[in-house]
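The chain below stands alone, shown as structure tokens; this is the form predicted on its own.
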Amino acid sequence: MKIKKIHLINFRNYVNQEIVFSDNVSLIYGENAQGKTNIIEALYLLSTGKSHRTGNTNELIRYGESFFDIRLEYEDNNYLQNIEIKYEKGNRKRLLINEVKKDRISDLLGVVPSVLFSPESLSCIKGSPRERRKIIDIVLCQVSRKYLYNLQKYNKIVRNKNVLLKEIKKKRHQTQQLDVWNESQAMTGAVIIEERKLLIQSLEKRMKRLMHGISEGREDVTLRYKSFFDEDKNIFNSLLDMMNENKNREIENEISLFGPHRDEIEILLNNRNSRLYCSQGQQRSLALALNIAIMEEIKDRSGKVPVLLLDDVMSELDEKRRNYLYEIIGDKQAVITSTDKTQFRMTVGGISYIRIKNGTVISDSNV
């Protein structure tokens, strides 16, 4: 699978814009706030359906206009394919693949897999539970249709409850409808710890092997999943007892306190946090050995190598840690951003020069 072209609309700060990528590593290069990185969002809004920068879908649209359209032309197996992302301020977005629209913007998912290394991929060590469950949850929507359903339902499931959860506590309702969710949640959540443990087992020996190539054997990796169950009991009964247990705290709290929404994911290098206790430097390291993880588990689970999305990174990593990442990039596709076009020159081969300014592509030449 490669992407091959995109083309923005009254996206961000691009007004009617083609970008052609090469089937290795693409350059985009520029001075700051020429759009560089607004690509690298569109092309990962067309991977995972959500924005890397912001929730807010209004913010993507051009200053002035009322609506964007962005398209990616990609080949997989040896086919010309697309997918469409439309968006009008008021409406929802609206999806179409090979033409064909789609109910939900979730069918994108793992049609064209991405990861993300960007300066904000550096939350997902240092920041908070939440960043890290985001990270997985990605992950596992982009190769199980299987987890994307249940976590749909689940999140579903927690909104419903939290609304009961309140009436309850205003008196207008009985306690007996508690039940019926609490068994919900727990069977949907369940299927959710399992499958991001066993995704946590196999990034922690992605990861392990990983760290002792960047720092030459000195760091060793171990992950660990945090979450309210009890490890001696069946996941789903150990679920369903706690929240039996505390049905008043969450009503007191008019929220649901226990399960895969509220579980941590922590990341240990030498046995310590890496949120509390690692260096810059070793955290961006951490930050990189995650991606490449990724990478590589999407690829196995998936049989489709991602793109990967370097956005601005080449400057926070020191020498040794950027010819380790070039020597990963190998011949996979890569859509790299940077101010500073000349260091890529005799270090990787066969790369696309794109250069950007105020949202147009000034030059385009191969090297």
Ligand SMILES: Nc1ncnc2c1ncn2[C@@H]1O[C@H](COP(=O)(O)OP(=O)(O)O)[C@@H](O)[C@H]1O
The other form holds:
Amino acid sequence: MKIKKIHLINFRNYVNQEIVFSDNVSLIYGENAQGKTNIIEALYLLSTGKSHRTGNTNELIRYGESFFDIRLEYEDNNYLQNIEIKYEKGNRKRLLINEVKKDRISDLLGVVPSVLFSPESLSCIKGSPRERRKIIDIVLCQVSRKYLYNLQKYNKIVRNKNVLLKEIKKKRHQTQQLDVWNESQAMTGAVIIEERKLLIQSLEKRMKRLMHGISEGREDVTLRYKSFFDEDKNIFNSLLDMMNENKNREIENEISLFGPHRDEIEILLNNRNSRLYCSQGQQRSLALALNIAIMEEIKDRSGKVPVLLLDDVMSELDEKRRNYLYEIIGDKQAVITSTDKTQFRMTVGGISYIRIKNGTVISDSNV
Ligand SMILES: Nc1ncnc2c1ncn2[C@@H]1O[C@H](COP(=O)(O)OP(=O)(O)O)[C@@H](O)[C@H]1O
Ligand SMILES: [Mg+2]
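Same protein, different condition: the form predicted on its own was shown, now please give the form predicted in complex with this ligand.
Starting with the chain above, the whole complex follows.
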């Protein structure tokens, strides 16, 4: 699978622009605030259905306009195909794949998988448990329809149960009603936890190998999935017991307190929690290793090599980590942004250069 080109209409600071990508590395360069990250954001949106920068889709519409329309052409199985997202203020995002309307935006998950690495990626190490859950969920949704289905179902159950908890607290509902919700929450939650644990195990193996390479054998990584209950017992039963034993607490707080939406994924370096004890450099290495591990995982599970999106990260990496990254990119497809055209050197494959100025692609001869 290779992405070929993207067409942006009224997206961020783009009026109407087509951008053609290389099958290997496309280096998007230009000064600050010209629209480099906006291209990455559009690609990410077409890959995952969400922006990595905002949850408010209105922000993506060009100032003063009322809609945006973005379209990606990609090649898969020797066929040229396309994904289009149209959004009009006040409506839902609409998705078309090969001109056919889809019911849900999530139908695009896994079609053009991608892995994004940006300065904010450090939050997968430094940030709250929510950030790490989000990353794990995005990976699993890209490779497993079953996971996506269960995650959507689970989130709906939690929302409904929270409404019920409020009602019970106000004495407008009976406590027994909770049993039905607890049972389905535990059932769906258990499937999610199981899938996540399998992924964590696999990512751990990959990260151990990768960190070994990056640190020349000095650093050892451990990933741990942490739930609220005894790890060795059956997940469904443990989750249900937990909820049943804490009914009053949940009613008092008016919120569901246990389950995969509250779990933590711990990343340990040499047995210490990397969130608290790692240097900035170690955290960068970990974030790099995690992203590469995710890329390998998606490739092995889906058979598709994800597109690597590298937003402004080259300048942050030292020579050694940068070389490591070049090696990993190899002959894969990558879209890379940088303010410095010369910063990026590849030994394998070719680079195509795309210069961006004020939301427009300009060719170097016009400079
Ligand atoms: N909805 C929007 N409409 C028009 N311009 C926007 C919109 N959102 C952001 N911008 C502009 O996009 C530019 C930032 O683009 P970005 O891709 O983040 O820059 P960079 O090249 O530094 O990565 C800024 O000039 C900002 O004003
Ligand atoms: Mg940027």
